[in-house]
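Heads up, the chain below is alone and in the form predicted on its own; it's given as structure tokens.
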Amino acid sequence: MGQKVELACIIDDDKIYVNLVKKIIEIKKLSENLLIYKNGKEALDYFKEIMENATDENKLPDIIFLDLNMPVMDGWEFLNEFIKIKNKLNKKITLYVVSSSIDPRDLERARSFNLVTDYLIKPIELKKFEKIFEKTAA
């Protein structure tokens, strides 16, 4: 695995899941850095701040893992807001919806957003997780 993802982002309020993913990323050295937000609003505020201050685009993640069910601002609300600002960002960001929901309606709804690369069901298999990072880094 030559290239690495510079910056990954997890938007999820499940501490156990977040810690597990964080450990996997560290152990497998899948990403240089990691941003973690416990709801969509925190993440959105961060993205907007970078845009407004025209700060370094490198502070934007290469890949986002977005949970659907969170307090304050859930994954659906985040997607609706992120669509509005995504075109103003000069960086290609790969976004995966990660959820424990196996409801086909959620799957369909997530895939209706063209910025969603795929819908992953928790828990994500390690091999699949590594492949996602390899694909993003390539």
The other form holds:
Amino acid sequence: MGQKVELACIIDDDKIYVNLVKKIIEIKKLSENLLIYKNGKEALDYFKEIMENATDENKLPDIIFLDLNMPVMDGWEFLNEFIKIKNKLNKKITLYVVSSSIDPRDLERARSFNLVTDYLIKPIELKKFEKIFEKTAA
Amino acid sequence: MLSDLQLNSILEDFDIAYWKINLFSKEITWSEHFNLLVGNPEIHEDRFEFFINHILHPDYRYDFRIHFEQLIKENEAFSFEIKLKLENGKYRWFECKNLKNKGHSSLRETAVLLFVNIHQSKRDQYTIEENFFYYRETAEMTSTGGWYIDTVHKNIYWDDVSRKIVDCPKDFQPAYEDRMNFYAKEHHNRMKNAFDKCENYGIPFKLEIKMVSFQNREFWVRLTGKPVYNEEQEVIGIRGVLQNIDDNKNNELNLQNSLDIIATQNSRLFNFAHIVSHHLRSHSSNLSLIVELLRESKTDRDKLDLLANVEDVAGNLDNAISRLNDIVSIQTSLKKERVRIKFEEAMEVVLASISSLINRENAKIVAEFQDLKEIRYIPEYLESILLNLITNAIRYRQPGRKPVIFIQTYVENDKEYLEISDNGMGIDLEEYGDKMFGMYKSFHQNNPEAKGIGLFITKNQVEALGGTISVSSTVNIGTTFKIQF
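Now show me the form predicted in complex with its partner chain; what you just gave was the form predicted on its own.
So here's everything in the complex, that chain up top.
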């Protein structure tokens, strides 16, 4: 393995899923560090704080896994807000929408966002996870 | 007395031909014009017989002969409408009558028979009769009546079909002042406006409107009205037609109704697919993720950890399925009968089931059902609606404030309402309004009890029985839910 992703971010309210992904990342040593938020608002607040305080860009993740269905602020709302601040964040961030929804309308809608790299349907196989991280780190 | 020459030219101008009959010799002389009309035939036989056999239409031969003889013998008045074959071989209508001699009947020497061309007016008459026939048949078949309002003398005229449509006696004469009584109350304004605009400004109208029959039955008509002007270009009346479209309109309304039902069912199906896609799949995908990790894990400890996760997934899956069942059961219980149910009784059931919650939160519930004591509803629904809205109100109380919930029922414009207001934390409707009744939407952070399904079910239950639910809310002040049954 070559380079490793420094910081990954999971935005998802499903505790079990988050735990499992955390395990995968640990076992496969895919990322040095991990940010976990249980809804869009918590994640957005974090990004806004970094933006406003111009703090260390190392605190920004290289990759985001965004769930769609979450309380308070769902994935769609997060995307709409994130578009507005993304350019002000001084870092290339890869974003994947990850959802258990197989509804083609969700797929289409997610892909209509330029900042969405891809739509991943849960469950994501371990091998797929590894590939995604490798691509992002390269 | 005019000379024959003068007479001839006058008669010719009016397209009138004549016969002169010598009563002694029975000799018949045709006027020049008559000769011309029938094409100057060469006649070798008796002139009268020639006329009967070659010029007069066969239908009239018998009658003509008899009356002609009576004219000659008895000087009886002769008046006939007959068809003559002209020089072009075509039959034309003529009125044939004798010229009356005034006075000295005993001194009669000649009789005069006039032939007046009436073909055009006869044809017009046929056309009118024919048109009238088509008009009447069309009016009957499409049940379209004609009407006229004399706006100057304040009179109303209806034709037979109009009377039939309104179901009134044939000789009924509607009074001008009563004209609004034939329209449904809710359409009085529309009708008045249309009449006034037409009468004052000559603006025609075409309306679909509800009328009231003589027997007080309401029915739909299509009504057109156009102004009638006098020579000074002032409106002196309104006339138009009136068509009974009750069957069509009812079909249309039924169709719309079916469409609405299908649309709601379709949206429920979408919701169902949504639940399956988002919430059942998330558990199954977690399961397969666990299985994959189990394969990878090397130590027993890791494996045990993962097994604990399986237990969690199983619990979540169980929850999701029972919620799914809640939603599906809305559909099945639709087949249940509505019964008369007292709000008071439904309320008792609900309060008993959440008495511990009410006591724990020290909530005060005020219920006023005086204005509307009972409705026809499915009892389980009413209880479920009350339960959901009351527990919501308590759950989202304003911290530090004693929760007060005010419940009342009432009737407004013939519609039945239930209102539930609280003094809770409220919600920003600008931000969340459109998602309020969506599924798995919870807006308040840090509330582990929020499952985000209650309002979705409430809305579905209300709508399944043809009602609507709306919400108004102010942050930190409280929320009011209003249900129209």
